[in-house]
Structures are given as structure tokens and as C-alpha cells.
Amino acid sequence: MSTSPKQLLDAFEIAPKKSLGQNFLHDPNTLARIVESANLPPDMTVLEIGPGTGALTVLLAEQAARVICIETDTRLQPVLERQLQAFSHVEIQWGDFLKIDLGALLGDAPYYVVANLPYYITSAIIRKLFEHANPPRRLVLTVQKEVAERILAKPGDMSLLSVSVQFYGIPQWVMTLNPAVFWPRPDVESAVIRIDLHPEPNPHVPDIPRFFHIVRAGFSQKRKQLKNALAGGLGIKATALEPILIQAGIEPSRRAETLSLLEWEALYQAFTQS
């Protein structure tokens, strides 16, 4: 079987469309190296997001006892069935990952996630994942460089994507990726990170959607003093957050990027007991 996309789509006369983010990555060690990062038990389910020409598919099914794809564009199920006739344990499910039902897929079965995410939907498809009632038990994406060092920023340097992931789980880079790893090759830099999951999220706050209504509220106005942000994102006068700040452990003046997780948990249980 053939892992040149450009060979396979040529074939179909597909051409890659730049509005799906399609950047096939095709290199045999790189596709290796992710497989191998991903570190699957034999008996583990996997879901790929974006199989595109199969070529990760292919070596999925070769370790895991079940893989999933959900792959949105139709024009490549010539393709894929070609690729992946051999392995009947593999499913494809056309559509839009952000519309598909997780819990009818996968039920409460453990799983992990393998993929070459779509650039332009990375964060809604890691939120979406997270926020699912049985989320996976580990990740190991490709991304755009630039959001690999987002996820893994420290105190200083962090978002609402940085504290987002490392609230459900641990990230760690695996590898830089050249962009001749893929056809056509991107206009960006990309990295394979992996994401180890909390069993439980971590720190533990009893209400997750108002403690990230706080934490995006901080974020809401970037160059703000936190005081400040946060009484625009929360509707709360500024001289009335500055006792519940100072409660929390947290100087007033400081600004979101530089506060830990554990002082967002701080800032949240000071909310809570205002």
C-alpha cells in the first residue's frame, strides 16, 4: 500500500483543500515515532480525527484492537477504503467531528486519541474532547508549532488554552516536525505533543464551568491589570474584586498570563467564599 498522498489523491483526481487544512503528513519515521510516542495497549481503542490518506491509520491498526476515524471529507472514501481493507476492525465515520455524538461512537469505553488535527479547529476539537463525559485517556496530536508552546507555557506565558489542558492533564512535547514531512507542505512550523489525562481533573474545583468563567474572564483583556479584567468579564467593580484578589494570595496589579494553576484555584475558592 502506497503512503505518498500526493501518488493516492492523484490517482482519485483529489485535489487537497486548503479550506479543510489538508497537510497529509506522510514520512514513515515521523508516523513511526508518533505511533510509538502514543505508547497503545493492545487491547486499547483508538480515534483518529482526520485520517485524510490513511497512512497513520494504517499503523494505528496494526497495534490497536479497535481504531475509530472521523474524517469530513467524503471525496477521500475511495481512498481510505483502499488503504485500510485489510483491517476489519477499523471504522470510518463521515462528518463534522464537532458535530459528531462521542458518547453514541465510543460509549464508556477507554480510549486514546491519535491525530494530525486540522489547524484551524485544534482548540474546539481538544475543548470538546475534554469537556466529553468520558474523555480520552491520552492524546498525542500533531499541531502548529506556535499552539504546542502555548499548551505547554508556564506562569508568565500562560492562556486560556494553556490552563484549559494542563486543568485535565499533563502535555509534553514529543518532537518538531519539518514542514517536508508533509504534502503540500504548510506555511507553518508543527509538533507532535502528548496529553496524559488526570483521572480526575487537577486542581479539583467542585463547579468546572464557573471556575472557567473566571479564568476567561482574566483573560478576557489581555494587557489589563487582572483587577481589571476581571471586572470587565465578570461585570464586578474593580474596587470590589481587590479584597477577594488579595484573599486569594494574588497582588492586584498582577496580570492572567502570570498566575499558576494552583492560584486560579485559589482565585476560584475565594469567589466561592465571597
Contents of the next structure:
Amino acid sequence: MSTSPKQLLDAFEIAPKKSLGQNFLHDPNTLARIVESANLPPDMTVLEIGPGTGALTVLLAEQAARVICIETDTRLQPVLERQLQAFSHVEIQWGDFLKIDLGALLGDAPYYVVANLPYYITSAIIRKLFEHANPPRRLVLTVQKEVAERILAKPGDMSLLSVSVQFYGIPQWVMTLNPAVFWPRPDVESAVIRIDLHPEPNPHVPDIPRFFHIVRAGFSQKRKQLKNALAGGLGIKATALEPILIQAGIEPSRRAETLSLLEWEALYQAFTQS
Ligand code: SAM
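The structure above corresponds to the form predicted alone; please give the structure of the form predicted together with S-adenosylmethionine (SAM) next.
Next comes the full complex, and the chain you just saw is listed first.
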């Protein structure tokens, strides 16, 4: 049975939709390395967002105890049914991942996420997973290379995305992907990253929404000094913010992208005490 996405879609007379980020992985070595990098324990449940024609799903099904897929494009139903007919432990949920009730789907069981993401909603997907009451233990994600670089950034190049991901887990580079391993070829380079979640968010802050309210305000105005960005984002005068920044050990003229996670924590603590 063919697993080439192009042959499968041609056989079912389906054209890939750019608007749904449909760039299918067709290189067997890349697919195998993605699954290998997840290092799946045999009893693990895997959540796959966007199974497409099932190329990755089949490999996951061969290793995982249970695979739950969420796919929005119902045109792919006959393709996936055919490709996955041998695997009774694979469930497909049809719908938009961003609208799906993850609690009802996953319960409290531990799970990993392995997915070649639709790039147009990468950040929203990551955010939904991390903010869920039962977040995944590990994620192996294919994302746009530039997004992978932003996620792994260090102080000097930080963004709201890197602070968010590094708050919840430890991201690592797995490999860079040439556009040729996809069909159709995307216009951008891609990368596979693995994120292992901390048992508890780190730094430990009692009020996570408040922590991110401050971080978001800090990044709200690009290239501005932190005191001005925070002033605009929080609606507080810059002069009132200076002593708080100084108490946190942060020079008020610095920019948000230079702060480490520990400095964001210190700033959160200084706000809490002020
Ligand atoms: N996993 C397949 C592979 O590696 O070849 C397909 C990956 S393709 C980059 C992204 C997949 O996500 C497509 O099948 C697309 O239809 C699906 N998708 C797009 N938006 C989605 C959404 N909001 N919820 C669930 N799936 C979505």
C-alpha cells in the first residue's frame, strides 16, 4: 500500500490546500527520525495535530499504545481510513484543533505530542497545549526554521514566544529540514524541535496569568526601553516603574529581548511586592 502523500491524494483526487498549511512529509528517513527523537515509552498516548495522509501516524501507531489525531480537513477522511485501517488504537477527531476540548479528549492521562504542524497557527497550538490543565510531557514538532530559532533563543534575542516555551519546558534542536522532504515543497526551511516540559513551570510563579501580563507588556512595543514598553503595556507611568525595575536588579533602559527568565521572575516579584 502506497504511503506517498502525492500518490494518495492523486488517487483520491484531492488537491493540497496551502491555506491549511498542507505540506506533507514524504521522506521516510525524516519521518523515522522524528518518531525516534520522541523516544516513546511503549505505554504512551500520542496526540498528533494534523495527520494529513497519515504518513507520520502509521509510524506512531507502530510504537505508541494509543494515538489520537485531530484533523480539520474532512476531505482526507477516506485516505486516513484506508491508511490506518490496521490500527484499532488510532482515533481520529475531525475538527479545528484550536476549538477542540482537550480535556474531554485526553482526560488526565500523560501524553506526548508529535506533529508536523500547520505553520499558520504554530504559536496558537503551542499556547493551547501549554495552558491546558493537563499539558503534554513532551512535544516533537516540525515548525518553520525561523520559529524554531525564536523558540530556542537566548537573552539578547528573546521574544514572548521564547519566554513562553522556556517557562514551560526545555526546547532542543533535533534537525533542520530541507523543503525537498515535503510535498508540495514549502517556501521556507523547517526544523524539528523537541520540548521536554518541566514538572512545574520554571521559574515558579504563583500567578501565571499575571506573570505573562507583565511579560506581554514588556514585549508590547518593539525596540523600546523596558520602562517605556511596560508603561505603555500596563498603563503605568515610566517614572513609577523605574524603582520597581531597579528593585528587580534590571537597568530600566534595557530592552525586553535581553531579559532572562530569572530576570522576568525577579520583575514579577518586584511588582508583587510594590
Ligand atoms: N502530518 C502530515 C505530514 O506530516 O505529512 C501533515 C502535516 S501538514 C504540515 C498539516 C496538517 O494539519 C494538514 O493535514 C492540515 O489539514 C492540518 N490542519 C490545518 N489546520 C488545522 C487545524 N486548525 N486543526 C487540525 N488540523 C489542521
